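One chain is shown next in structure tokens, namely the form predicted on its own.
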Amino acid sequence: MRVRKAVIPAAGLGTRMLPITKSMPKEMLPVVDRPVIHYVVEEAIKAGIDDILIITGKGKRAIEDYFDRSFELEYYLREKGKLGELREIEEIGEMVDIYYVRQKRPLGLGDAILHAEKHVNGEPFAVLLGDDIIVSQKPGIAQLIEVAERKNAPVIGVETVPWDLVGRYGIIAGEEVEDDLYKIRDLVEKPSRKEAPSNVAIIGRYVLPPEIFDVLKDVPPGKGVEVQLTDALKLLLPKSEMFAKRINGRRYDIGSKAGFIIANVELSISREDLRNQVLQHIEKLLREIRYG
């Protein structure tokens, strides 16, 4: 199983952070100085990904704006001698080969990834959902893709989550063959805690084979009448190996509003330039808290 495409599904409404996803996508949503998907895109090309397919919809054309060339843009910085600006501004036009298509209407995930089938034309393919961001050493869907190449099977990226959070997620069972690595027996999407197989939770990182493609026409919609990855999977279970791979890293959901500031806070202080001001406020708010 040779990986060389993504797919980044970005066409989601983003209900959990109205009111501001009405007029933004939430991948759009400012972290630090960089919108979130700009994280996801550069994970994959990390990864030795070069060819990208991101699924939108509408409301979603300020994605494409931002991976295009700004010509205007460029001539200003130049004029005015900002060229620091300007060699990160034309890198982000030249990051990558990225093409689009469009989800028309809001059917899910799986629905999403449907969308795929003729770019990915018959090959395995990464994906990496457009509001996750995974900061660490070896890109995230790297540590997927090896365990796929080794094992030539579907890998689905998961970490540990609190029992009262797993009607969240969709959860999986099954045994834990290598170090975080788990063969799969069964999945459940977003389980109540007493029917939850365990709180070993999905995140948005897969690898997975084209054969899934036939697997979501045939998926009845489920939970909120979409049609679901994790419903897909655990139809294609009992055809093929699958394995879980416990991410080493740590990720940020900037789909709850409680993600994106945690998100927003540490990556802040990951920063040389922004380390000491960010830190020095944030004690002087504790200090501010502690003593009234």
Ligand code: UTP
Contents of the next structure:
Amino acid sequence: MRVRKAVIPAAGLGTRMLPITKSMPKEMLPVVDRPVIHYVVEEAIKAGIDDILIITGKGKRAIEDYFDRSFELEYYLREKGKLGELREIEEIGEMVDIYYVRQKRPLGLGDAILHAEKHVNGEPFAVLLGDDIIVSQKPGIAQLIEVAERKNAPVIGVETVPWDLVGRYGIIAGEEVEDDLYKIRDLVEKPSRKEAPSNVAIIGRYVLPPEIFDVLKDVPPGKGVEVQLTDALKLLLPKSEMFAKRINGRRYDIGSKAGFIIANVELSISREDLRNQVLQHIEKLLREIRYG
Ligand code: UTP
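What I would like now is the form predicted in complex with the named molecule, since the data block earlier showed the form predicted on its own; can you produce it?
Once more the chain from above appears, this time first in line as the rest of the complex follows.
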């Protein structure tokens, strides 16, 4: 198996981030000076992906504009001699082959992925959710691709979450067969703490086989009329060995307000040009909070 294509679902309504998402896709929310989806596309490219399909929907034009060339802006920057900025803007327009397909109604992640069937054209493919940033030495999705190619099987990215948060995630049950690698026995979408078979939670990265499309067509809408990907994976389980890989790195869920803010703080601290200013301000704030 060789994974060459990636699908980035970015058609959700982002209700947890309202009101900003009323007129702005959450995938375009800025983390330091670039939109979330920039980090996601970059991760895929670093993992060797050379073909990306973004699932967009109503009000998501800004995503297409972002990855397009902007000749007017490039001309202006060249005229002004702002060559560093020019290079950066040109690079974004040349990142990789990006294609788009529209999900007409936001009927869930499973339904969004179903829209990729034609483009994927019978190959295994990577899925990176457009609102999750992973910062790691080896790109998050590359860690899954390595296992998928070695085991010739689908692989789901997971992390251990606190037990009181299991109800927010898809949760897996399985045996740890290697360090940080589980063979999956079962999957449950958003279980109660009591029902949860573990606290190993699915995060926004997958390597899926093309067979997932037929399964997705058979999945009845789950919680909240949405077609859940976890339900489809559960149906695929009896037909295919499936693995879960704990991703080594830090994940930021930009779909939640706290995740968005934490990502901005941490990623700005990791930038040399901003580090000192941001840290000094945080220290000042902490002093004020502690000592009044
Ligand atoms: P989420 O469940 O986080 O997205 O989906 P959401 O529905 O937009 O968020 P809330 O819960 O209302 O705040 C994870 C990813 O799947 C995409 C989203 O854009 C996000 O990147 N998605 C979700 C779709 O592409 N289509 C959908 O119908 C639902």
